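Next up: just one chain, as structure tokens, the form predicted alone.
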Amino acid sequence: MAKITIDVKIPQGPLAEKWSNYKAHQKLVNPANKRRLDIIVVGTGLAGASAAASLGELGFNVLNFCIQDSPRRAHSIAAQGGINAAKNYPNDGDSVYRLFYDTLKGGDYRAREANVYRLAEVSNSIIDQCVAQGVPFAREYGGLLDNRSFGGAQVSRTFYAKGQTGQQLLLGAYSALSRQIKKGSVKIYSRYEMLDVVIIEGRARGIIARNLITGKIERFFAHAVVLGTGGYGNAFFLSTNAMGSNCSAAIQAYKKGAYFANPCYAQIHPTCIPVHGEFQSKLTLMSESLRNDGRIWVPKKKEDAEAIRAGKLKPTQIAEEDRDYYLERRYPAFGNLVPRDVASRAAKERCDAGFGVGATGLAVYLDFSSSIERLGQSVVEERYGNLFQMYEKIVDENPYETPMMIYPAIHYTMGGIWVDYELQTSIPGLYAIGEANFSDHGANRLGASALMQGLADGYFVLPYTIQNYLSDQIRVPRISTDAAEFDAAEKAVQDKIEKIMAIKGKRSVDSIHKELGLVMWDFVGMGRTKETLEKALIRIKEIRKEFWSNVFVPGQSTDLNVELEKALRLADFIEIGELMAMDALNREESCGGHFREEYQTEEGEALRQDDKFSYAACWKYSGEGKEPELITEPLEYEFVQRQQRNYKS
């Protein structure tokens, strides 16, 4: 079998040109034409409803499918910290450069050079996006806007709302995503959930969507197709992901074609609210801005961590001089702003070796005491104040007083669909952007990236690179939806549903997904070894064969069904779950959020094999039962020379 080639269309020039000569050199399409075309986005979160918004305003006609009942729900919704900008207000060394260098640095030099640029480039033009769309960004004394850090970063270059930046971030890419819709350049689709991919002729030129009210299978004709469907991290079951999140239009377009790229790398976010009980279906994050003001530190002995398990002391009952602030210790030149990787690995070193406390002993302490008598309560509460509220209704401790208990746990995953330079996967007519691709972060995210990457791919790239595509798409009439692929599709789509409903076990489907994250977290999670990832794979083909013998799927599938729903996707998530597992056995060094416990340093750090893992791992769809096929694409490092990740000088 010839060997494939991937072609990744980065422009040719300095790295510092390359997006500017891409867009003087690009195929556009005329305002008469753009009307002929139709754009099908499928998503409404950040990355969906900037991309849906800006094609509309373009003139395309956008078709655009929302899984929630609003926009307005996404899980973008859910970032608190902030985003990332080159702007430099706070004057304190920051440029584009220094943000496109901590983001590979951070990323473990496991991502694509020309991408990262790009992004750290158009990062300044977001702020000024969303300050025009009326966000409310945190300001200082005298009117500027303000910033604070995040780790990774020794500048303060991250914007942000009190504690509900994503919030205030979607209501902006909303407000512009409704004038389009009121304009009737975009039709939103509420509460319907994609199923597949239609290719006609080796192109992307449609979906099979499940209107979720009332169970009807409909069919969707585009010129092109755009994923913003976000990531795969609830295949872990509990994560700090939305119980709506899945994988599944990104499943789907890889059966159909589409390379998945570095299934493996996963995030662990360190500062999550521990968890509390077996019936827990998600988890909670405190954002990680609190690494700003907080100190993260565990008793220095054993016997009073023991003690504060065993309810016999408490946090504030430890002298100053018996805690082990420990990010500090480790880290002195970043200490408690540390890259998010490092910082999980930290706290599991500390809970492993017995320091850790809570009733488990699966935590550590976040404390703002220090700030509190530095600062003074009111500045720490106009900060945070709404985290630390949400933080004691969870846990019934008041944060101000007692130090706040965190540990890691799964977030974001920075892989995702393959895509080149334009962001189109490896289907013609098919993008993906924001979480659900996997271009900029590498092998671990920076705090404050994620809502970067979203609105720099759907308000400032994909409206550009998209043209490129459709120019000679414009003499293409639109197909029918009774063309036979799109019978095909929607006949698959049906033997599908209509198999999993047939089944009628005795299993629950939240007790399947409960068993798969289970083994996901214990074997293919902060901590991998070949002989976990082997044991993983036995196990999830397991699941595999117990889900489609023995789930109960209640109720009818031509009506509103929710557990028809999480069905769909669970079976999904034993998908993703193998490939993760796949690939993490395969790139056989550590790096970011990959953690495999045969290559670390002397010191417990991540160790890579640049010789040989210097690719994004990028995987092929072979068939049912059939193991998918490995395509890698180097990472060639033009401009920046690869070198073992340092946080302590």
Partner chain sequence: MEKLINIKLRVWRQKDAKSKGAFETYKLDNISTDTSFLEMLDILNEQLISERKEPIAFDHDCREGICGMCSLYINGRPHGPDDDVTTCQLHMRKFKDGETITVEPWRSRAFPVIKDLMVNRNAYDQIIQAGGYVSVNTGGVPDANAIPIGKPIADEAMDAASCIGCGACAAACKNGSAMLFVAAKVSQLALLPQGKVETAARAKAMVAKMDELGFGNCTNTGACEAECPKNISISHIARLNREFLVAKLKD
Given for the second form:
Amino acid sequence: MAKITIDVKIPQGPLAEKWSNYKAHQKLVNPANKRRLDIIVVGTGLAGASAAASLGELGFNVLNFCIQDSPRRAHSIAAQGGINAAKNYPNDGDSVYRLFYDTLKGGDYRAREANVYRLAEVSNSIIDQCVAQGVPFAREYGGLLDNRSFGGAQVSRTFYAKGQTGQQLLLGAYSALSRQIKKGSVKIYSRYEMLDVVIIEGRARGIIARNLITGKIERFFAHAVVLGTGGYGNAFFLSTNAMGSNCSAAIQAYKKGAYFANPCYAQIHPTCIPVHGEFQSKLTLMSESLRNDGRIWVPKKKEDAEAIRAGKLKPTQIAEEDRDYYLERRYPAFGNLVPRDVASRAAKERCDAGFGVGATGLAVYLDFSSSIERLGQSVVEERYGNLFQMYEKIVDENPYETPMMIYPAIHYTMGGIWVDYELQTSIPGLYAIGEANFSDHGANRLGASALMQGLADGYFVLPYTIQNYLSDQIRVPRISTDAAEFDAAEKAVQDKIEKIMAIKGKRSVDSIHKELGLVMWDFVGMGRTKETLEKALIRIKEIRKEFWSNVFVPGQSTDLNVELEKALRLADFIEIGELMAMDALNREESCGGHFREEYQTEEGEALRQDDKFSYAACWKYSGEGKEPELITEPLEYEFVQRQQRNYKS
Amino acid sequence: MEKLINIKLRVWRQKDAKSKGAFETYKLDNISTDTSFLEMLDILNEQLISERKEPIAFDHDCREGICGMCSLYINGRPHGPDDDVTTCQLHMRKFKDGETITVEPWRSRAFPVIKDLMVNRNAYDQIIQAGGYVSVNTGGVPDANAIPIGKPIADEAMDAASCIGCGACAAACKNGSAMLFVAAKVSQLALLPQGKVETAARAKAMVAKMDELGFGNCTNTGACEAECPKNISISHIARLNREFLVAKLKD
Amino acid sequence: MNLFIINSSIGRKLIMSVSGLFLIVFLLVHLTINSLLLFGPEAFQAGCEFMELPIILIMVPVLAAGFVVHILYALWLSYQNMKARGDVAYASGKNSETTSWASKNMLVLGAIVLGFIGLHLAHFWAKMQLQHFIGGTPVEAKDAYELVAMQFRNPVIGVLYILWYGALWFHLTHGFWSALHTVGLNNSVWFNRLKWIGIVLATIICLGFTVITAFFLLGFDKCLHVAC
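Output block for the form predicted in complex with its partner chain, input the form predicted alone:
And the full complex, kicking off with our chain again.
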């Protein structure tokens, strides 16, 4: 079989001119024709809402779908800390190049140079846009915008709105979207779940969606389909994602031929509230911004750690010299602000070595006492008040008085649907934006970069690049949803639903999902080896079998049925779990969020194998029960010299 | 400290929007006080599924108090017996051993029940669509620092903007009024120079939509503020009134 | 200008507020005149004569209109609010904290106040000012003092009047700041100040009337002005 080569469509020219060159030469659609073109946008998070709004403003006819009751509830809303931009307002030496470089380095040199540079380039426009929409970013007393620092950077480039930046940015995008809905250029379908993408003559031409209230399966045509459906972190059951976050849209696209790239790159966020019981349904993130003023430590002496675990000692009783501020010790240059993957692994290392705290021993301290001493409680409260309140409500401890306990948890997935420079997947007419695609973060995402990427894709990239495709589609009339391809897609969806409803086994969806989550965390989690991954692949196959033979979904499919929704999503989490393990097994190196224990330096840092794995791994579906095919997109570094990541000096 | 408690639940069950609903009673034993309220409902649902019954439908998503999806009326209060929280942030440590807990959906003409404890809150989206935005297109906007905004004003706008659109304000209101929700948005955008330009038109359009959708008339009882998980002040309602009346008197 | 005072919620509440504030002004005038009762029949007679001036008589229908508007709008708004709550009431009641107890019970408090207004009009106004309009013979100014004294010396009537002032006090404590809030004259700084001003104002009005009533009820008038 001929090896498939991948056309990434990176424009010619020097790095800094590629995007300008692209925009100068791309094809556009004239206003009269825009009205005749339909675009489906699935998802209303930062990427989906900003794309739908911007495309609506341009004059396209947009159909926008979300599973929640309102587009304002997409999980982007939960992002806390901030959004990066290369504005250099604090005059601390930032620039587009530096943001580009930090992002590429933070991603452990596993992202595309041209994409990342474009991201850094448009970052400033995002801040301008959001301020114009009325996003109330934090300000200095002089009235200008304030910045804070985030992990992996030595400059302050993070704009924020209290600890609710994601909420404010999403509400900004939602307001722009609402304006288009009123204008009629966008039609919103809330409580609808996309269950398949319809391909006609090799192009994406619509979707099949389930009305979650009536259970009715409906068909929608469009000239192009955009997926802004987020990541797949919920494969782990316990994650910082929302309960409804799922990977089903991405998996349907994958099964229809879209490549799935780098599934093994999942980000474990270092500062989450530790797991505390079996009944737990999700993990709550404590923003990375806390690492600006909080210091992370565990006891220096094992006996102190043991006494704390037994409840005999309080953290405030440990003397300063008996505390091990291990991030400051190991990484003097970046200290508590090392990137997330580094901070997470360091926490795991300490806990595995027996220095962990909390009842389970799976926690470290995040301590604000020195900041409260230095700045006063009111300043700390102003910066992080809502996060402290959130912590107290969950844990029932006052973090102003006693240090917070934190532990890493699955948070974000860098992998996703493969896209080219235009954000188009390997299926013509199908696009993926935001966390749903794989493009900009390489093997690890820096803090405050997800919001930047979601909005960059939605406001400033996709609305340009999609026109390059649609300019050829202006003569394509609206295809009737009675077409045979729609029939077939709907029937496949119906069959799948009926199959699940008919199993009538003994296990609830959640019980199987929890089982999958444990396998993922234990074997495909923070530290992976060949053995654990092989074990995971066997276990996931067993779980798939268990699901398809023993799940029980009560109620009717032709009705509002939450268990059925969850079952359909779990079926796809099982698929992505397997892909993650497969990809992690294939990638015999450590990079960013992917840590193969066999590949580490003497100091325990990730050890890349650039000669063998400097590529994006694109998995191509080859049918049910068959191994997917691996296609590689080589990553060439023209402008940046790859190095071992160093946050020590 | 963690304890185990036994509770009785009276939960509103309603098959769909058209059916008549009724309360059903369930018993749950050995619930950890560290469990969140929704996790307790998860446990109940697992129990129902194991008995081959349909689980209770309720809205929830982020489970960290920001998406605004969860919406339960518990023992006479939206989001239950704790202050400044959403239902998902409510924990069982707020309840006593042996307590009977009544769980109802939001009750308001504008929020019809969809199933069990789920209600339809599209009305809030429609109010935002009527004018809860600044009319700018993507691109072509001035530099973010072009217009300085005083910190106190930016902070007050942020306080108003922290609304999560959960609907607790209207659910708590004896008048079924959505004024706090509308005021939070009008106030946020009226405070900021970017939004000020359209304040008059926005206030008129949003209030007209609110009235059209069948929300009640505010009588300043302040129940909305007391139940708002984000603690949004009713002083924003005064600003909305002012902006609205000034706009109308100029017509 | 359009019909926003009819077809918008804030417009309707504006009417509620303005009419309410107008009625508060009336109460203050009423209290001022009545406080002359404390200074004896002659003083009160001067007050009554002032009340018979044409300018005052012109104001009577305006005042009546103020009452009617306030009451009709209250009924209308309350009906709409009842509808807005939906068909099913909360089984677990309403336990939310509110700005005050009065704020939740304004209609009931208003009804109590209104009931007594009827009684009050029958006691005094029908015999005094009304006669000017229907061409009857009003109680003469010099006899008005005796009319008031006679009514209030009746312990049942006196005590009922004082209870009535209590209901009025509650109604005003919420009504005053709420009216200003509705017309937009409030913010986070003035919030508590307005509430306190409302409480002080309500207390002045209700305490003032109570003192006058108690003055007769307890027989102080006889001590001071007649022959003790």
